[in-house]
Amino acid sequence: MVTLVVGASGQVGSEVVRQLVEQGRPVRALVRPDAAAAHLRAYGDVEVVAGDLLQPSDVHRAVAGSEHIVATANSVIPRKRGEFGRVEREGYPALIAAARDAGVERFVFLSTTAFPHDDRIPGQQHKRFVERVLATSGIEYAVVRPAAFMESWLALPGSSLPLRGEVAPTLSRDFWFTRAFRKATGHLTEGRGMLTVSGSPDVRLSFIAIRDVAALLLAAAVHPAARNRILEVGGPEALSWQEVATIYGRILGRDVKVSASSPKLFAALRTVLTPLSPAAGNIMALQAGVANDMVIPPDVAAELGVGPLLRVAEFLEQKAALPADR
């Protein structure tokens, strides 16, 4: 029976598909009709299905015959105006209902770890809504809540290094706010030796690589210990921004300093931006949220047999070995 990957053309979904093919498991990839999917076919034997989560007929067609569903689709950085939150609030309930009706064995949902003041971050509330729908659906499920993605949260302070070689990176989606933000800040670390962060340089985060998140999602689809659980999982270490700057400095061969901004600045920007763009306001709310320690142990990964997990230094060293134009 096939594993259906929803959101398969995205950064995490693409890696899930790649690993499924590598393991020799049948995979069906649900992608938006306008999504670039050539890289998925290049992985090998992948059934690519074009469909819209907001169209019931597309959802039922994709779900039919699936044994497991791994759902990574999200609208945190929307591609079109008015899309923020619709995938979670409208698409996922229909997808979960279709999965139940089709007799899907287990539904795995990629959520996000709990932030301080989760209730003030709309994107977090969208995720929690899906979790509640899933928990009351009657279908067997697993919710994976990973810590801060290395590919995103090590790039946002001002580096392009984490994006080297990435397939369909979330931060490169065609969204006006992230496009402008990355244009202004995307090379501060390499060019000026700066990491611009929210809060204190001593704030510690349990960074985790997307490679490991994908492996966790696939393990959660079949491991008995993942049944009907919310799985909070961090990377192998919790590092402060100061420690991250030291790693960057060693790899880049230059001094890298942390420039800390008050989380109140991001909270104020959230207030200003939300009426213009809820998605942009949400990103600022997330930035304010990471001004607090978010230390999550990697115990779940060990429990599900995933590891060893990639460390930040190893991740950045691997990225630095890639050509800058990839």
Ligand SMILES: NC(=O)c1ccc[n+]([C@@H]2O[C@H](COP(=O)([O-])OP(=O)(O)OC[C@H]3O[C@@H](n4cnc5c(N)ncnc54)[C@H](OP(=O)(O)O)[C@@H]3O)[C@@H](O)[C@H]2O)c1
Given for the second form:
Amino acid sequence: MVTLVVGASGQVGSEVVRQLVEQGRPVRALVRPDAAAAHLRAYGDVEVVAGDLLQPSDVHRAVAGSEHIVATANSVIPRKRGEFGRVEREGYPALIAAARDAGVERFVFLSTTAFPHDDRIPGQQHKRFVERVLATSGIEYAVVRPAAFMESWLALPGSSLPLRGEVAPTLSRDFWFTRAFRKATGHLTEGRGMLTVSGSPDVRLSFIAIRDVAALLLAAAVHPAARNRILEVGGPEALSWQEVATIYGRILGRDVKVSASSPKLFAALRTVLTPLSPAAGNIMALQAGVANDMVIPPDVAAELGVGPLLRVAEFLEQKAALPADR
Ligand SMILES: NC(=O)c1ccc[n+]([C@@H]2O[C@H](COP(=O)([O-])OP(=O)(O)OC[C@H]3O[C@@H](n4cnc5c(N)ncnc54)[C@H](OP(=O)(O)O)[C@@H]3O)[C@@H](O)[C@H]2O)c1
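Please show me the structure of the same protein in the form predicted together with the ligand, now that we have looked at it in the form predicted on its own.
And the full complex, kicking off with our chain again.
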């Protein structure tokens, strides 16, 4: 029986599809008709189904005959105007109901770990909404709440290294705000030896690689211990920005210094940006949120048999060995 991946054209969904193909398991990838999906077909035997979660007939067609669903679709970095929050508020309830009615065995949802002031961050509230819909739907589920992705949070401070070799990087999605942000800051680390962060150089985050997040989602789809649970999971170590700068410095062969901005700056930018673009305002709210430690143990990974988890130094060394393509 087939695993349906919803959000398959995205960064995590693409890796979930790749791992399913590698394991020789049948995979159906739901992608919007105008999304890039050639890389999914190139992985091998992938049934690519065109569809939009906001179209009920697409949802029913995709769900029919699926044994498990791994859903990573989200609107944090929307490709289209007016999309922020819609897939979570309208698409997921329809998908979850269709999955329950079709007898899907387990529904796995990629969520996020809790931030301080979660209740005031709209993107976080979208996640909690989907979690509540799932928990009350009657379907068997697992919610995976990972800590900070290496591919995003090691790049946002000013580096392009974490994006090397990525087939569908979230930070390269067609959204005006992240495009402008990356243009202004994307090479500060390699070019000027700067890591621009929120809070202080001592803030610690449990960075986790998307390779490991995808493996966790797949384990959560089948492992008995994941049934009807919310699984908070971090990477193998919680590093401070100062420690990350030291690793960058060694790999780049230059001094790398941390430049920390007050979370008040991001909070102010959020206020200015939200009326213009709620999604851009949300990104600033997340930046303000990561001014606090996000230390989450990796225990769930061990419990589900996933590991060894990639460390930041290994991740950046692997990236540095690849050609600079972006
Ligand atoms: N970054 C972090 O550190 C971090 C940490 C913890 C959790 N998370 C969470 O992990 C998720 C990130 O996943 P990701 O990186 O794979 O996201 P992504 O690269 O931004 O991909 C988003 C996916 O959702 C799809 N999608 C959006 N609207 C859709 C719709 N109406 N119908 C069907 N598909 C739709 C997109 O399709 P198109 O390609 O057609 O737009 C795309 O495939 C987010 O929910 C984020 O909050 C992130």
